[in-house]
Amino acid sequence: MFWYEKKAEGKDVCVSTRVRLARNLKDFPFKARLTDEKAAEIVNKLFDIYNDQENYTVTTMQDIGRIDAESLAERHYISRDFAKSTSPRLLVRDDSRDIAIMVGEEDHLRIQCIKNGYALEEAFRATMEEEAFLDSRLDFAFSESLGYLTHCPTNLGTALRISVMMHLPALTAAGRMEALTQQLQKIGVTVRGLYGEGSRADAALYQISNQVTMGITEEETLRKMSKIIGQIADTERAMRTSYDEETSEKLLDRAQRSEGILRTARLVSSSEFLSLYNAARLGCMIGNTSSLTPELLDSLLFAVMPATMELAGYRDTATTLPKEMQRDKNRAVLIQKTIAAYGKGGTKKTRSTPSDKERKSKKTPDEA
């Protein structure tokens, strides 16, 4: 089961929680000077550590296709840069704990835990436990004065990034996100879009992340981000409950119209879906009595991305329709099948299965 299909808390405002640690190996150059030969050595080290570990899936990235890699990025298991890279790379996953480790990204290791909804302490503990497991088997580059050494100087220190994806339609509609972003920047917190740095905040979705990693401990960062996320969530909730009757009726009307389109449309573009998602998700929170839930809508948010749809079999090479139109048609079919797969309580009755190419590799990276 993918991380976004699992039960979660705090779904009224929080879509996901991610905790990530960057680590580099002591006797290897950083990415800018790392040859493919040295990168392959790192990959082999990690492969040897994880290949026989129970519950882990080890994927040599050169063994999977472009669509598989793009889908992993769409579902936030890997970064887009990692998906596009041609250097030796390895992805290690433990889906039981929502752990994903990129070997060969900007840093030698990117250890992350991504959880559905708001699960900051749980994701933090899982990430730190995974780092401790690797620390006992590898020598990480570390300085007594600078902390963990990283490819980018902005990650020096703990190299810890905490990021919570939040749905903030009330703050967005009120025009308060720009001021909030500026306030957060002053205290070392950044606001980004759906896919991180450089992406737009479509559908009123924002990733709230810490920037400061030096002069602060991991636990202090956890407490700081927990407090900030809590304050933002409380403000968003308060604004939603303050709507007068006229505004509520308009928002509920928009939400139910959005549900109607999601349930019946023959064509749904990605940009239209995000608009419908935004309206329908807010409606769930202010009184919409439909069977659509934040859990269902958030699952769709990742399932309807182009590569993930194609990986799930939503393609039609026999059609004479233009490619984009066929994709929009497939998206509409997928949306309606997914809605039908959920019960009235928002519980999914069926689940997706990963691609065969995401199963545990039986070959060493050198044999691949």
Given for the second form:
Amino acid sequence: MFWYEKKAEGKDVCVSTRVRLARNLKDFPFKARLTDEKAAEIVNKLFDIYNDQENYTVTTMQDIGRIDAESLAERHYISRDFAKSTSPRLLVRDDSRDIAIMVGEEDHLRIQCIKNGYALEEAFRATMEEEAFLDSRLDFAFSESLGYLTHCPTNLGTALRISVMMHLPALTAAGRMEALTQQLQKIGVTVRGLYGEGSRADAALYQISNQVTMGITEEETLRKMSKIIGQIADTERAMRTSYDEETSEKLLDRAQRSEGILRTARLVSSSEFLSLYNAARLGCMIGNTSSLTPELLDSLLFAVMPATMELAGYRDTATTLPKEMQRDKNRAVLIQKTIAAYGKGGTKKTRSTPSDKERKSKKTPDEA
Amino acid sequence: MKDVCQNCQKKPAVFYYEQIINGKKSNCALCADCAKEWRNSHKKQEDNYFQATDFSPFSGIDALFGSLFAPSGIQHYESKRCPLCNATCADLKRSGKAGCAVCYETFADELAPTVRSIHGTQKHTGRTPASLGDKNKKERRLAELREALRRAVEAQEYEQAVNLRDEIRALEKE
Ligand SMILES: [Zn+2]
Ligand SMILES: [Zn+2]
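What's the form predicted in complex with the partner chain like, now that we've got the form predicted on its own?
To see the whole picture, the full complex is given below, headed by that same chain.
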């Protein structure tokens, strides 16, 4: 099961949580000055470590196709650069813990854990555990004063990056993201808009990450980030519940119209999808009675990406349609099939919108 | 194929200098120790060299590295090379990235302002590879206690705060 299909917490505001550590091997030059021969040596080392371990899938990147690599990047298992690179690379995955290790990225090793929704503690523990496993088998480049030595000086120290992808439609609509971004920048936290920021297709998705990695411990970084994410989430939630009746009515109308398009349109472009996603997702949270959920919409967010779509079998059939149009048509079919399957086999058919507290205390028997 | 230091004729040369004095160019190769001495004797000049830099934090790493190098008006420049990856300071400047772990030692002085302007500090306080033992354990524990103290004060749990303060003081004295 892919990470974005798993059960998750905090879905009202969080799409995903990612924790990553950069590590380099002591006696090898960094990427820019590494020959393919030396890179292959590192790949072989890691291959030997993981090959006889249970639960791990080890993939030599040269052995998979371009579409497969692109799709992995679209679904955030690997970086775009890693997908495109031509030097020796290895991808190690343990999907049971949502761990993915890139060997031969900008740093020799990028150990990451990506989880659905809000799961900072879990992702942090899993990443640290994986690092400890490798630490006992490899010599990492480290200096007492500068910490873990990384290709780019911006990652020195803990080399830890914690990022949470958040859906913040209320803050965005109120025009508060710019001020928030500047405020967070001052305390060493970066906010990056994703997918068509500022354009009409704005999906109100943001990646919030720590910027500073030195002079702060791993645990402090975790605490700091969980506090900041919590504050942003609370502000977004408060704004959503403070809408007056008129505004709510308008937003719900937009949400239900968006759902209508998702369910019935024949052509859906990727930018249109993002704005439908945005409106429908907000609708779910302010009292929409539709069967769409943030979980479903988020899994669509990844499923409708070009390479991932193609990999799922949605490729051009023998038509004379222009390529773009065929893709938009495929996207519409995929969306409708996914929604239909979710309604039938999905765990939740309808959804009320309990607050976070209620959701925790009110466990249904099948959840317990 | 390593050169021998031209000064002491013993240790391997790792620093290459190109000097231009009154328009005449000469090269020399020095070991780490001799190079240090050489640098100290040129300290004054170098101080001026680095004072000319003008940092604006977070303006992009290339700009940070770029601002380190203002070659005009200087009578000499170094072409020091990293003994492991053979990178020069100019290579670091061009890519905005270190060539290998040893670069951080080799170019420690040149990189210091960059590191400081990115992170606001040059002291790692986080984890350590298991093989080196956990030297930062005390600092990490202190950071945790200070955070707990801050929270206790915030929550007005003064009894708890006093206990934490005592624990911090005891640990600091260790
Ligand atoms: Zn010497
Ligand atoms: Zn080097």
